[in-house]
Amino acid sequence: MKQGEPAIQVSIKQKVFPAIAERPEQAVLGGVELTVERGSFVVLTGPSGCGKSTLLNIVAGLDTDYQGNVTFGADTGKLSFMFQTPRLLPWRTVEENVSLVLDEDCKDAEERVAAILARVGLSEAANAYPERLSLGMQRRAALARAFVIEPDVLLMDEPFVSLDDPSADSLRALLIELWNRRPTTVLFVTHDRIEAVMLATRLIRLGGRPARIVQDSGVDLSPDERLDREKVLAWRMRLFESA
């Protein structure tokens, strides 16, 4: 599959959460048609509860109770998912948590783990357990685990939420660096409009109930411009002035 060819095709006719106790049935997604090109960094944004994470779970195959279908390109095989919490196993070291996702017959596992830990700045913490790490370092470990398998598709559900601004900015810059080294196809969910502009090559905004795509915009920024606060703020105003 070449750059620009479809990596993911999403067609969701309807996604409904059934009635529970006093909560009535809720139609969350409806009429969502989305083609994601290989190597693109697509950011999903929109109001809280509009179905962004639900859409990501559907793409991941974690939620199959919907009307529609999701298809992947012929050469789209490996998929990684980075969640809102790092989800590191507390009884395993950083190195062990990262290597856990590699196939047992991976011949260069040690080299790959060492290389990705070096890139995320965790070489010295390789033998540490998660409880000894700050939240920012835990998220770096989760980022390393997501990239170590060299995924064809990377799904990210608000992976930098609850971090202070300097820590979040550092991780965003690191993500941009890792993605530029190997432009995998990314679907990234966020509420943060600055984060959305900083990362996206394409921004999708969901809205309404049930949610549909209400905005689909390209974001034409170079890697250096994505780290320029003024340029990011200017693009945020351009993209969200009617939000």
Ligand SMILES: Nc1ncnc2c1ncn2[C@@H]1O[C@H](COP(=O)(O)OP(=O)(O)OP(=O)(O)O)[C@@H](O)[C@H]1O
Given for the second form:
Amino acid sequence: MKQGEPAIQVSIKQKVFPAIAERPEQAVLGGVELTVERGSFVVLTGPSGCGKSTLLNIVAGLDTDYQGNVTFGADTGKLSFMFQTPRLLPWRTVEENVSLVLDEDCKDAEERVAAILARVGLSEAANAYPERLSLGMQRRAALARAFVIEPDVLLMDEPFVSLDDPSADSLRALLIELWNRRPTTVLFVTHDRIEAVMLATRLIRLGGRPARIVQDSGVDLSPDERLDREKVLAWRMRLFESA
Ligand SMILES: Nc1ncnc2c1ncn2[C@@H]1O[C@H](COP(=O)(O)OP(=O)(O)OP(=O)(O)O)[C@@H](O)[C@H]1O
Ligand SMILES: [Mg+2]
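Next up, the form predicted in complex with this ligand, please; the one we just looked at was the form predicted alone.
Complete assembly follows, chain above in first position.
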């Protein structure tokens, strides 16, 4: 793997959803050109309905009906996707939900699952079923499942919405810790500007219809500064309120 080599290259000429019943055809994305550097934490933001999830689904390969292409660099084969809802299997325990994503021939599966559950603070809930967990704990389990494969690319679509502030803050701190331990290339969608500043090394704003990139800014904060409220608020002002 070469430093500075792009991990993901996105070139979307156009993404149109066809007309359904009364709803006319919709051109959602147009001219989105984005090179994601290896190891960067790219936060995607923009108004509701502008096409953020559509873009993430295209990058994930879940939507192939568009004009353009997405290419991945070397060593980007392991991809995790964390959705807005935790999407845990209700008939499996926390531990089983996490181990499910590992290859069958993974030799140290048990150790890896135990280690990641300890890191996200769920060791004691390992044998619990998802319905017994709070939403915050379910999100921790989903985070453990995303990280247990040691992904090269991590796609996250508003993974911390509708949590109370302390739970969301502790998950963000956890994500920063996991990412610092093992940097991976992240594309993270959020509406939350504080969250965007806390996490991003690069902030991309989408806007217009069809959407294109209207802002592309670096966020130069150290891991400690990302947990410092004043620093984060200053950067939020700089990124979102100076225009
Ligand atoms: N399967 C679909 N069929 C038709 N239209 C769709 C489909 N999925 C999304 N759209 C439309 O495409 C546009 C972009 O949707 P998308 O979900 O990507 O927005 P978003 O930026 O993620 O919004 P939000 O912030 O609310 O999650 C919206 O107008 C939406 O109604
Ligand atoms: Mg969305």
